[in-house]
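Only one chain is shown below, in structure tokens, and it's the form predicted on its own.
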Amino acid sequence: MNAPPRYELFVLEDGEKPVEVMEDTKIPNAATIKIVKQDHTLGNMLRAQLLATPHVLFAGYKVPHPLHPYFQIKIQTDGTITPQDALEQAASKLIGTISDLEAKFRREFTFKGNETDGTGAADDPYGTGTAWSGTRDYMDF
């Protein structure tokens, strides 16, 4: 059909820059930043993180066309930091937040208290081994 090959949606081509900054000449302390090979997932998370930053006055993003794998994010700050610095800080905080979420997820869903067969290998995760004996079932993580 009309859709491009799927790998073109996330693989950078030779010489293609992942981020392009365009200073806004009409609005003070503002810039439009084009982020290539990304979509609404990253755009919305960055926008939300930017709006939580006290120095950011405006943050919004758009995906110009669904068949083009990039989005544009517009950032206006109060002048104490540049829009590029605000985006960098937001991305760093977002990476930290996602790392914390991953650590909490891994901690909550490890098989704590499950016994092994003495070889160090965990029992069958589907509940057919000895770790799920008695009244426990797979919902009792």
The other form holds:
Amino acid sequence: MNAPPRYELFVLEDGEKPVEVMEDTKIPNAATIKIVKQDHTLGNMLRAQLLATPHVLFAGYKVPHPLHPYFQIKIQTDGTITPQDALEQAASKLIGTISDLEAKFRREFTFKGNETDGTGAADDPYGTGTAWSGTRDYMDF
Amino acid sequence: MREQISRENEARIAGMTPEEIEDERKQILERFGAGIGSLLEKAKRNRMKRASETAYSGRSGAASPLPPRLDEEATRAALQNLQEVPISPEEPKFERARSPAPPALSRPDTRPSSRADRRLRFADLDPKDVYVYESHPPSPRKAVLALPPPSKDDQDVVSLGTFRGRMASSPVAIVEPTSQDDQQIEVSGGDSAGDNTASQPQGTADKEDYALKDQEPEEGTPEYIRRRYFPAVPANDPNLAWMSTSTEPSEGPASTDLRFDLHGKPIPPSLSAKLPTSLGLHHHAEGSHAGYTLDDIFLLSRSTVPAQRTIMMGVLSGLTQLLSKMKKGEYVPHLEELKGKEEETRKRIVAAGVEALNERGSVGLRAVELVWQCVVGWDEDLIGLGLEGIWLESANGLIRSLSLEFILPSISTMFNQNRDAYPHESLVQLLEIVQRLALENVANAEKIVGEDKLLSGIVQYFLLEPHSRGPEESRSPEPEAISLLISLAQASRSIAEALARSFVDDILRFITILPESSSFPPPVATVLLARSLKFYTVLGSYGLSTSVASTAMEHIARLNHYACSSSASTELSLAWMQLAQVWIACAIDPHATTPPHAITWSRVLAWEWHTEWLALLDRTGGTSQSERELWGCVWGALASWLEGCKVNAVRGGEKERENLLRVAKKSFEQNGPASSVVSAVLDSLMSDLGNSQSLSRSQLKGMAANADTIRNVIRLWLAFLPPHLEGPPEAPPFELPFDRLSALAANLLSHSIWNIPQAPRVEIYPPGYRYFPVYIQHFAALLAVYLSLSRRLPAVTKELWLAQACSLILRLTPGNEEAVLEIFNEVLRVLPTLGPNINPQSASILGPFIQDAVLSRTKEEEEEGGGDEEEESEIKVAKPRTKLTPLVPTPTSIASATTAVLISPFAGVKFQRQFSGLPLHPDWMLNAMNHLLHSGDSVVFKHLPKEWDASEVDVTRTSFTFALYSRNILHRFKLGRYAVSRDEAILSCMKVFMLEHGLVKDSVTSNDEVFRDKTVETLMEALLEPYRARSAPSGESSDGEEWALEKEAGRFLPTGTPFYQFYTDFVGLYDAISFSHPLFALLLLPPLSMHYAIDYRKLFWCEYPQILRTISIYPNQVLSNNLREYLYPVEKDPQVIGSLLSGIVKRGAKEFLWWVAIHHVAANIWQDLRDGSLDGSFNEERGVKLLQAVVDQGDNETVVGIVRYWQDRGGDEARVSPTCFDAAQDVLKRRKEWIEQSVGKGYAARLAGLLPAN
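The block above covers the form predicted on its own; next, return the form predicted together with the partner chain.
First the chain shown before, then all remaining chains and molecules of the complex.
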């Protein structure tokens, strides 16, 4: 009824900045970064990646309210890099990891598709092997 | 007398001449007519006969069935022959209200109708001519009396005792044989004796049967009938087996079940198979055992035959008495089976009684008695306690199981319509039942008051009727009926209002007549008057019916005069003083009463009661307890009067004070009467407090009275101080033993009586001790007054007073709310002057929160709320909060008190909290944190005063400063155990961290997180400092109370939220926002102690492995008395052990956590670190795997740590790094052996450098 529109969860409003960095004045090398229109999916990954970074002393994130589509991530480093840099590094590493994962997945899936195409047609009980190509189209897209 | 007359007559006749005799006879004939001769003849014969009967009835009674006219000599001879023959018992005669009509009435049918002309004549009989034949043994054919007495050496004989007493119809009481071998059964006080045949129906009778079998069977037996009438039927037809008497002696159930006789006493199994059937104990369906099982009794108690029902009611009454004895710990033989089931049985019994309550005749009467026995007689002592003002509601709730909707109308009917059908005793029992029901809880009291005509019927019967009929009526008014009204009025203000409407004028009549002029005996009149005064006292404490003081002015004046005269009893004077005190308190603020201005100060001044009081004091000695009580009461009333003068009289009552002081000063001088009373009371109170181990109820009551006396004298002292005086006066109004009073307060503070309400069932406490809070509140009131006094003493510094206040305030019980708030305000006034960083403005910040802790408001939303589903639960919460009348009524309490009865100690925690915020918890000064935590729906925040303007940080700072300062000052005066405890401090700090931000406001940085505030941080550090492992002297106190945090947390968490949930949020928050705040991390640790459930450790170790490396805490920083609580018993859960392992091999855990993890992993590897009985059995396979994992994955330090780790399982202190890593050589040797044996040579070789060479 009065549920907010779904798109509000991932579409930025006019003039809204996706990322906002707030330096902490009391704690050295610490920052709170607010990332808008994202949720636990990104937050958890980023946090895990940051924790794996050697220079990061602390990394934590929270979604303050489930109906507000943003999360805050808090980063503290040992001073050799700034929290922003740490986040950037983590993000690029994460992109690398994920594209690596995607590539691997694709490759495996292609093998699987070839196997299916080569040997599975006869096994297909309904003989509608062509239907799988549609699925593959979707994946390609 | 008659004999003497007839002897004189005979002598006179003998001395007469025949002519004179003839003359006399003529005169008699003339006077009485011709028939007189035969009449006199008959009379004479009757007289003779009666004389001859009384001559021998002393020995034989009506027992033997003698023919009507028997020669006396022959009778005597016959009786001598029969002397040793036990007399077959007579069946108890029961009332047979509805038994079939006696055969005599059906006789007319047998008479031929042709002879209707015959006149009906009655035999010329008197009661002695009707012969009662004793009832028969089981078989009518066994002529009992014809049997010869048993021979002396007959072993089988069971004597039932020799017959003595009259043939009363009371049931038989069976006394247990003294030993099992002794087969004697004694029957006492009964109507029975038996012969051996009767008492052993199977034994001898069967022998005879067998002997006769081949010859002629005995007449009347089945065999006889068969031979005689049914010769064709085969003998021993199995279909007719039921007809023969059972041959096996105990064929029935193995008779483990309890059987009861007609008194409700259990019959021991050894007896139940042997008792004769003639005792009336065999009228049940099964078996041949004597006595009735519980089920039989309950079945028969619903019989349609009233007589049976009546008897069974009696049985149940007797049983109830025994059960209640057993419940009180007395030994009742043979009733062990019901031990522990007393309450359950009692519930069933009372249900049977209630069901029969409405029956007419003796069933109804017995039912009333039975219900009385169950409800009142069960624990009669409690009623006295209840009348003191505490609900008797208890956990098992017999009374709750009663359906008052049924009982109350029944009782009401009994008192109104059928009153004449009940004897006075039953009605008194009914009154007591109602009284007990009324003392159960407020709901019952309301039902009783709401019941149509119930109370009016009771009052009419017990009070008004006897009063109006005057003394010629045999009964006098029943004071207990006024007690009922008193206890009802105490229940709640609304009930008191209802009672004030209906009964005030009825009770007034007892006040108008003084005992000396009363038509009733003086003791009764005095009690009646005293109770009536008490009734008005209770009403007055709500500000009700105070106009009586004016309307009955003259009577009251006379009463005052009488009560202060020497002829009045102390009880009466006490009652009057209390009433006067309440009325004076009512007059202080005319708007506090309902209706306002019902009693005014000008009248109180005009009445001048106090002059007579002073005269009374002059006359009263101080030797006995009651006299001292009287002193106390008068002082209290005078204090109230002076307090009123301060408010209402000219110039703050200066003149009145001076006048009174002149008298008082003299009395309180050294060796003056008043000072000697004070010192005597102090003496006895101190000595009673000294031997506190076993306080009986009466002792405690006496102590409470003494405490009242002290309280009143302190109040009087305070009342003499001029108003608007700050601090100590220049000179005390009069001397009191101030040092001893301080000692008394100190003694009371640390006394064990305060533990009574929480005490588990301990034998040292007398029965009913759970209800002792009703007396303990007197001590609390004394302490409250003492605090006001000590503030005025020059010897008490501000710091000392603060320490006293902070400790004593924890002792104040419900009813002292006003006093607590007053103390608190005073504390806040004093605090800034002492120099902690609190200024007066910031101190006032806490005001609303503390006020809420003491007197919380009901939630308004919930009052208005109308959600359908939740309505029921909301109504409960929305009930207006009760406010208990304090022992000393004040204008505020008079206007606002809602009840005068303490909540039952058995009530749930929630109800207790609803009842009152008192007694306070030691962390009361931190109460504001709870409201900050729930600021969204906190009531306090919605009702803050306008000028209140403070941020969360301000509130937190002030709260913590206050808490810290009070703890320091308490420690300085050696009162440390009344300060905030470790767990409370930990929880309060947790709350600070849990104050979340960024939800409403758009600020997300750490700048305005409360725990980042430097001051708050320092304060928290300071608060937690003493609880760290390094500062706690080890082994000093093994605090070790399990689940302590969970228990404490239950107070501020909403119901249904476990501490675990709070802790989950807490850990989550740490993970999200902490930036490794060290204090935050420190607070994560306490629930990881092995005292707590595994869930906490699972959560911490398994679900948040990433936070491990952010926590850098050294063992000596941990908040713990003894670090061993983190080590033992050894962790068992494989999941947690796995996480601990990964914690160490990945070097995630640091310092303290690393040490803990090493310990648990090592203890799961090395058997020598565990104690099988305490830590569970050793899992060798797991040990092997763990060691392999450590050696394969761990770095050097970890492996060394694990291998050399050592703790002394039996020791007191935990060894921390580095001392824990130097296991002895022989230990290492054994470990090496184990490795070689179980893990494998390869691993042994890899670890060779660490282990001793062979």
